[in-house]
Each structure stands twice: as structure tokens, then as C-alpha cells.
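Okay, so here's just one chain, in C-alpha cells, the form predicted alone.
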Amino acid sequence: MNQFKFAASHKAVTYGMMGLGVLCLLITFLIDDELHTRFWSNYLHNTVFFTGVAFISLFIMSAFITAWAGWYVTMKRVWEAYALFLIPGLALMLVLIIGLWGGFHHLYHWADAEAVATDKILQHKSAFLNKGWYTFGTLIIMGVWIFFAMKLRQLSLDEDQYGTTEYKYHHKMRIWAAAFLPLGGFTSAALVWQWVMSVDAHWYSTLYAWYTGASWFVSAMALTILTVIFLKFMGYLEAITEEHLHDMGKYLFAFSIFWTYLWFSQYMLIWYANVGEETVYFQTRQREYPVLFYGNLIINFLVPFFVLMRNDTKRKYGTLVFVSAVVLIGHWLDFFQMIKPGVLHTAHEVMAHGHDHAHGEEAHHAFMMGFHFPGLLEIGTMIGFLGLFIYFVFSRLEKASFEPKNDPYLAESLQHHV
């Protein structure tokens, strides 16, 4: 079958995965702090982790339609659907806009007037960091990577309908795709120090945005072949094979050993330096947050690494199933343990006016649920934002055929084969 059709009894599913994403929010709301760091947190976590997978998704396609690659054609829909959900993204980026502005989240320490007033890290970084270069390059960089999504998904549908042997449609994705490639590559590291490094505002690592990058990769590459597997399940994409699959399957054992290299990289770097300022980061991670930390490269390159090392693991189902999971849910948990420290410490910083501070440093040190290791709220939570995620894809792969008949690569991913 070529034409996929959304059941209502799927979208009954992520409706109620939507449904527990609400309560579980609405939940950790109330009983959570009074800056409601816990509730703002999560929801910064799982808006970033999903728009993230949006963007690598649009950049991937890219880099293919670029590369001239063949081997993808059959299974492109998938991936400008996921490009399409920076739609939404954009839509939950606002909220966390419209929260720092109306000083309804304290998620960021620079956007704290009296303690930039009296930090001169904070001064010295006020030209990037600030209320109005987080507005404005959120909405203008996101608006140019939705442009270009759309763009290249209406030159797709395009091609379907008018594409002839000459192929002009296709000539216009690659200038389109190639513009994007430098673009967004650039434009997503400075969101990526934005949204996620400036929680940890003293700090800065200049392999952050490579490492995130990374990780949105191997999330973005684990999502597809469950979502590809799923749709085979069900009776579509015929055409894929256990030889896209194993194509997939190297890019995710791949892409799990780059992000260990940069990894290893940035915290060897900065081990080996010694300064302060940018060991505070590692040490409060690793005496706090051991769990998180070890267990990072446990799941992260340990599982992917010896379950797809075999060469017939990346054509089984199973295994790629078992391991996109982990995987998936182990890049979940980098963006936990990259978000929830920093943030928790802002609450502490921002709660000490007033309050005793010894209290806070005790407070600071003590286990907390939903920081120090994700809850059955975080848990809920995702599950929600996946169920928006879900379903924001599948009502857009209802509107075109699996099959781009009219892509000059068509044929070579008919035939593909390793």
C-alpha cells in the first residue's frame, strides 16, 4: 500500500498518550515549587528533545538530496514529515517565550536582572544572552528552517504530480538542499547555546553544538526505523527492505560511536585543563547525578555498540526495535541530565534571596525526583509529547503517497541493495 491511511483507533492511541502528557504536566504544576522549576523543566526538556529531532530530520534529508543519495528515496515521506514537525515546535518554543518575558519560569540565570547586576560572567555574555536575541533568533532561525521544510516538501509533492524526464523539481531540491546544509548547521548552534547550554550559564563548551547534533541524530535515526518497522507492521512501505534497514542500522551504530568520540572529547578536554570554571559542570554531574552520567554511556554506547557490532543484527527487526528504544529513550535521558542541573541550580539561586542559604545548599545536595533521575511525571510527560509528535507525522503522511513516483532515484531504491 502506498497511500497510508491514519486509523482512528491509532489516533485514538495518541490521543491518549496526549491526554496523560496534559495531566502529568498539570500534576507536576501543582505540586510542584513555587517557580515551578520541576513543570517548566520538563517541558523545556521534551520541547527541545522533539524539535530538535524535527530539525536533524530536515538536515539529513538535506545532506542526502545533496549527496545525490539513492538508497533513501523510498522512505523520504517519513523524514519530511518529522521535518514538518518544526511547525509545532515553533508553537511550543512560544510558550517558553511568552514565560521568560511575563517572568513565569526562572529556567535561565542570565534572564535574572539582579544577577547580572552583580555577576560579571553574566555581564560579559549579556550581548547573546538576553531576552531579545532568544525571542527574535528563536523565531527568525526557526522560521528559515520551516521554510525550507516546506519548501523542499512541496518541490516533493511537486515532482509527484508535474516531474518529467527532465527533472527540474529535483534540480531545485538539491540548490534548495545544499542552501540549508551551511544554514542550518550554523544557525542551530547558536539555539542549541540558547535553549539548552545557557541553563549552565558560567559554562560554555565549544563542542556543545556538535554533541547535541549528535545526539538529535541517533534519536532522529532510532524514531525512523520504529516508525518504518511500525508502517511495514501495518502493510505499507513495501518497498523498504532489510537492506534500508541495515542502511539505518549502521547510521545508528555509526552516529552512537561519534557521540561517544565527542563525548569523550569535551570531557577530556576538560578534565585534562583543570579550570574551574569549566570542570564545575562534569564534577556536579558525576558527585550528583552518577546515575545519569554513568548510565549515559551505558545505554548510549555500550548497548548500540555491542548489539549492532554483528552485521545481521542491523537486518533483524527485532534487535533494531530493541535497540532504537533504548537508544531513543537513553538520548532522552542525555537531554535530561544536559538540562535538569543547571536549572535546578538557577531555583536554588533564585529562591536564596529571601530564604535561609544554608537551607539551599542542603536542599541543593538532597535527592530530588523529577532532577536528579527522571519520575513517573517525566515519564508521562514524554510519552505525551510523543503522542503530538505521532500524530502531528502521521496526519502528514496521509497526504502524499509513500511512493515519489517521479524521483529520478527511485529505481536505485527499488533495487538496493548492500
Given for the second form:
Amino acid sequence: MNQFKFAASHKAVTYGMMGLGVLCLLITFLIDDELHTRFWSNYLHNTVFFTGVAFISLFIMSAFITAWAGWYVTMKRVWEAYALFLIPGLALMLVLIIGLWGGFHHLYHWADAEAVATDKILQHKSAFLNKGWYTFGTLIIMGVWIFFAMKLRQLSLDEDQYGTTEYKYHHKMRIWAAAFLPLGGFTSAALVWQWVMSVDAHWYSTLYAWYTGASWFVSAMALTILTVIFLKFMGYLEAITEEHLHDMGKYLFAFSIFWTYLWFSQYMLIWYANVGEETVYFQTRQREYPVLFYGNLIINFLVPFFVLMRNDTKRKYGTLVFVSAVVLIGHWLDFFQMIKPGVLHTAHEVMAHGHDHAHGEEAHHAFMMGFHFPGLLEIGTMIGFLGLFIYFVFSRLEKASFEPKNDPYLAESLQHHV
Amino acid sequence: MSAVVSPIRDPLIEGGKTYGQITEDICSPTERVPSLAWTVAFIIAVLGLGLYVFTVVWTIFYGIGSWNLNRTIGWGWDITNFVWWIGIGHAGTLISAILLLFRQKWRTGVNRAAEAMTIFAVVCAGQFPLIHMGRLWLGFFIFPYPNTRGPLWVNFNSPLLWDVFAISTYFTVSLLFWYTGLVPDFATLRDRSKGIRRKLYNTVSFGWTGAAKHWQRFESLSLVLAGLSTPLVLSVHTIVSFDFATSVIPGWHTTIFPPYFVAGAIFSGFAMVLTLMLITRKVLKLEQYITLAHIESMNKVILVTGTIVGVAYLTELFIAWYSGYLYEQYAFYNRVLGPYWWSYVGMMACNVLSPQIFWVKKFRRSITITFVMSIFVNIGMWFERFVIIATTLARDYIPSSWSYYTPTWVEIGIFIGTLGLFFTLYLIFTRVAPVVAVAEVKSILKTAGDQYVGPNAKHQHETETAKTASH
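Let's compare: the form predicted alone is above, so bring in the form predicted in complex with the partner chain.
Now the complete complex, all chains and molecules, led by this one.
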């Protein structure tokens, strides 16, 4: 079966997931503190996570086209659909932007005019960390990404319809894909600094954008494996065999190690040099968020490393699904621990403002559900966003055949053998 | 390896070669009397090697004072050259291990020479940590071993010691990998020769007979070594970057250093591979094995890694400003606009701007432009290390100790001398071993020979006609 049909029952499940997400966000909002810190940080966390998955899918696809990869084209529709999630991603980001201008949230220390007035570092950074850059940077850069995602998708669909053995559409795709690589590389760094790194507004690390990129890459690959296996169970994607899954498993394995390498590079250099301005980032996480800090490494390194090391585990549904699910949650947790400590700190400062006790020690150390560890509400919210992602992706999948029949590499992909 | 090949892929072996012709074309250069070009090149290289020996002896005899280092600038050309060479020594392993994992068939045309180059570059790099100690006879101090000097041990907390382990591991594995690939090819040479030459090649090929069991062991060993080398490609330059990044010196201490050094190393390694291969293919008439398709692919790697390095340069500049940390900001201001501005400009122009011409297909497939560019990148990557090392050290926290550094003739002589050492080894290599991996090229003939794929492929046309007929 090459034509996907989004079954009504599956649609209902995604509606249910989205409903749960909305419900959880609503409950979070109601039981939250006066600034709605938990609500907004959950929203930011999931938006950034799933938008990033969409972005990196576009990036992977562009890299594969540029590198003349042949094996993956029988599943390229999945990544095309993932990349299009950038459109709802932008809509989700707009809510954060509106919140920023309306002063509805206090996610960012630098957005607080009173705090900036007394803070020399933030004043210095205000040329980059300001509402204007945040808004227009997001709109323009994500606009460009969406343009590329739609362009590649359109060329790919046109190829299906009008493609000949001159492969005109494929040659055009090569140009657009190659152009996207440097563009995506530069611009994603700028957005990650704004969206995530600036949550800890004083802190900085040159590696940060590459680190988040690797985290997104593993998440996207894990989600792809899960989607592909699900679609196979539904009887679609017969052309994808264990050979293709083996390759995806290798990517998951290799990039889990690469992520660990970047994690280690960042952590080790900061730890070794022991410069206070930098170590504070990891010190907070190690002391106040130990479960997340060490759990991050266990889930995202040890599990994929030991499970996927063998040849056969990359070829079996069971182990692949297990590892993919684990690292997908793992990298979602990774973003959780990137965002929550900074947001919580900012919230404490804002709430303590005007009170005598600037920021009480006990406020820092007391365990807070939803900050030191994700609670049921966070899990529900994640399921909601995932539901939206699946709903959107499956609706796109319905619009095109799985088999890119005029792709120059189709025969290679169909015959793929490792 | 899939037998089905997309119609848009370029052939990688031209001239409709048979297996016999491949053997003949690649093996025969080692059996002929060396050409005039080779002889002249070899004489020049050996003169360079002589200069190397002379300047090193001079350094040892008169001491490190014969260099222009001073209290502020403790590392100059020595460590610049060390990092430059070790970076060049990255392409071989990348090509043999990582491109193998990515199933890039074009690696077979260049992997042998690239691996050889890697080993020779690491040999050159390995000289500098020893020479820069000044007292060469105490070189064994770098190894941790039970000693009679009481508590005087190497510092296990120092990245300089990690370097010793990383580089010697890398060297060992690269050498084994290279040699493993050579074994069947040495046997081919043996089968074509007589007398003492036959005896020698029989010894170095370990009596290889090409039995199925031999090939099976060969394949498993290659796979194990590829698995070992892949992390090594990353680890060596990561640890070299730690030499700088673990410090608290502004301009050195930055977290992007490890992956950015690795990208830069691959960048410079490919540039050196191109420099060597463009000459080798011409001199040994291997244009049909190292085709324009190979050159184009390597130029793409140059473009990608050059741009990654560019992203890193700009990230560093931006974060230096963003940090709001005065010393960090000044370090980068000094790099760009300080007394060494010319080296920063050289670095940016050669590494980031000039490779951008490879966006144009015509330039990627032009031999002249590729050759000039490969030299540019070699120069640019040398400048990069000089920028990182000398300009950063020249102006540190205390303005009263600021200094400026120009090398003495001894330091320049040692650098030129290592080029002599490198080319001497490479030229010997082209005489004693096939510069293209014969067995590996043969393995892709049926899927990349131009009689099988591409516009002149008669077989493919036949099958296509057969397909249309059956419809």
C-alpha cells in the first residue's frame, strides 16, 4: 500500500491526545504560581522540542539530498511531512511572542525591564536579547525555513507527477537543499540562543547550538523509527525492510554517541577551567536537579550505547522501538533540564522583587513538581503536543504516495542491502 | 553493496577497465625505473629532510634559545606546526573509516594515499612535542612509567599527557589499518615480480594467497579497525583542542573548540589529500582511477568543512561579544584588529571565503582551481593555528608583559624541514606500494566502472532496452 489513509480511529486517538494536552495545560495554568511559570515553561519546552524536530528533519533531508544518499528515498515522505510541522511550530511560537509583548510570562530574565535596569550584563546583551530581535528573528528565520520545507516538498511532489529520466526536479532539489544547509546551520544557532540559551540570560557557551542540534537530531531519528514501524504495522511502507531500519538504527546509535561527545566537551571544558560565570550553569543542575542531570546521561548515552551496539538489535522491531522510545523521552528531558532551572530562577527573582528576602535559600532547594522533575501534567502536555505532531504529520502523509516513483534513487532504495 | 545503481551517479572508474588492466595500471609504476620528475622531487625532499636534521641539531646544540620564544609567548611555530600536521593527519582515517561506514564508493580511489599521508603527517606532528622540550634526550619523560625520580611523574590531569596517549593510539591504529589494506596488494606485487623483490613482497604480504579464509579474516579485521578508528578521528583533535580549551586564557577557553577543531582537521586533511592526489594522478597517469568525480566529491567536503569552520569562527566572535566578559571581548578584538590582524585576515580569506567558490560545479571540477584552492586551505589552516596560539599569547591579562613574536631561521627551517620529511616518506611510498588500493577498486568495478554505469554504460542500456521491450 503506497497511499496512506489516516484512519478515523487513529484520528480520534490524536484528538484525544490533543484534548489531554489542552486539559493538562489548563490545569497547570490554574494551579500555577502568580506568574504561571510552570504553564509557560511547559509550553516553551514542548514548542521548542517539536519545532526543533521539524527543523532538523528538513536539515537531515537536505544533507541526504546533497550527499547523493539513495537508501532513504522510500521513506522520504515521512521527513517531508515532519519538516512541514514548522508551520504549526511558527504558530505555537507566535503565542510565546504575544506573551512576551503582553508581559504574560516571565520566561526570560532579559525581557524584564526592571531587572535589566539594574543589571549591567543584561544591558550589554540587550542589543541581541530584546523583544524585537526575538520576534522578528523568529518570524523571518522560521519563515525562511518554512519556505524551504514547502519548496522541497513541492519539488518532490512535482517529480512524482511530471518527473522524467532527465531528473530535472531532482537537480532543482539539490540546489535548494544545498542552499539550506549553511542557512539552516547559521540561523538555527541564532534562534536557539534566543529561545533556549537566553533562559539563563547571564550564561553562555559557544557549543550550545550544536549541542541542541544533536539532541534534536537524535529525537527526530527516534521519532522517525517509531513512525516507520507504526506505518509498517498498518501495512504501509512495505518497501522499507530491516535493512533500512538497520541504517536508521546506526544513525540513532552514532548520533547518541555524538550527542554524548558534545555533552562531554561542553561539561568537561567548563568543569576543568572552573570559571564561576560558566560553572554556575552545571552546578545548579548537578546540585539541585541531580536526577535529571545524571538521568540525562544514563538514558541518552548508556541505554542506546549498550542496546544498539549489537548488530541484530538494530534490525529487530522490539529493541528498536524500545530504544527509540527511551531516547525520545530522554531528549525531551534534556530540553526540560535546559529550560526549567533558568526559568525557575528568573521566576524566583521576579516574585521576590519588593520583598526583603531577595531569594530565599529554601525556595531553591525545595522539590517542586514540574521543575525538578516532570509531573503528570508535564507528561500530559507532552502527549498533547505529540498528538498535534502526529495529527499534522499523518494529514500530510495522506496527500502523497509513499513511493516517490520518479526519484532517481528509487531503485537503489528498493534494493537496499547492508 | 547494492548492485542496482542510480542512473544519475557518475562512474568512478573510467576507460572500460578490466580487472587485469586495473592491476597493470596501478602496480606498474612501482616496477619501472623512477621518472625524472620523481627523482628531482625526491632530491628536493631529501634536501628538506637534511635541513630538518640540521635545524633540529642546531636547536639541541644551542638550546631552545635559538628560537624567538619569550616569557610571554611560550608557544610559537613549534606548536602551530604540531597542530597543523596533526590536523592534516585526519583525512586518511576519515576516508577509510567514516566514509566506509557511509558506503561512499569514491573512497576506494583515494583511501590508500590518504592513509599513507595520514601516517606521515602524524610522524611529522610527533616531532614537535619532542623538539619543543629542547632537551630531546629527556623525551621519554612524557611517558608515565615507574621511575627512579621519586615522586616526579607526568601530570595525569594535563591534556598534554592525554595527547601522548591519543596520538600514539591514533598512529598505531592508522598504521594497522593502512597495512591491513596493503597486504593483498603486496601479494599482487609479489605475484608479478621475481627474485629478491618477490621474496620481500612475500614477507610483507605474510604469504597471502587470496584464499577465502584470508579474505574473510581480512574483512573482519578491517571492520574491527574501522570501528576503532571512527571514534579516534574525533578523539585526537578533540584532545588537541583541550590543550587550549582547558585553560582559562581568553580566546582559548571556549566550549566549541572540540568539534570545531575536528572539522578544521578534516578540512586541512582533505586539502592535503587533494594537493598530493592531483600531482600523483598526473605523474603516475591514474586519471581514470582518481576521476573528476572523486575530485568533485572531495571539493564538496572542503566546502562543507570550510563552512562549518566559518560558522565556528563567527560563533566565537558573537559569543565573545555576548559574554559581556571584558577579557574575552578584548582577545577577539585583538585577533581581528591587533598587531597580528594579517594572520586573521589570511585565515578568514583562505578558510572561509575562498572555499565558497566551490558552490559552482565548474570550479569543483577544475583541476587548476582545485590545486590552487588546496594550497590556499593548507596556508589558511596554518594561519588558524598561528592565530589561536601566537596572537592569544602575545597579549594576555597584563599589558606590561605584552610582546610580539617573529620566528628565527631555525624555527622556519624546522617547519620547512618537516615538509621535507613528509615528502621524502610520501615519495618512497609511491615507489614501493600501489598508491591506489587495487583490491578495493576492483570491488567497485561492477557498480562504478564506466562500462556499467553512467552515459557510456552499454550494459545498463541493454537492460533498459530489455525492460522496455518486455512492457
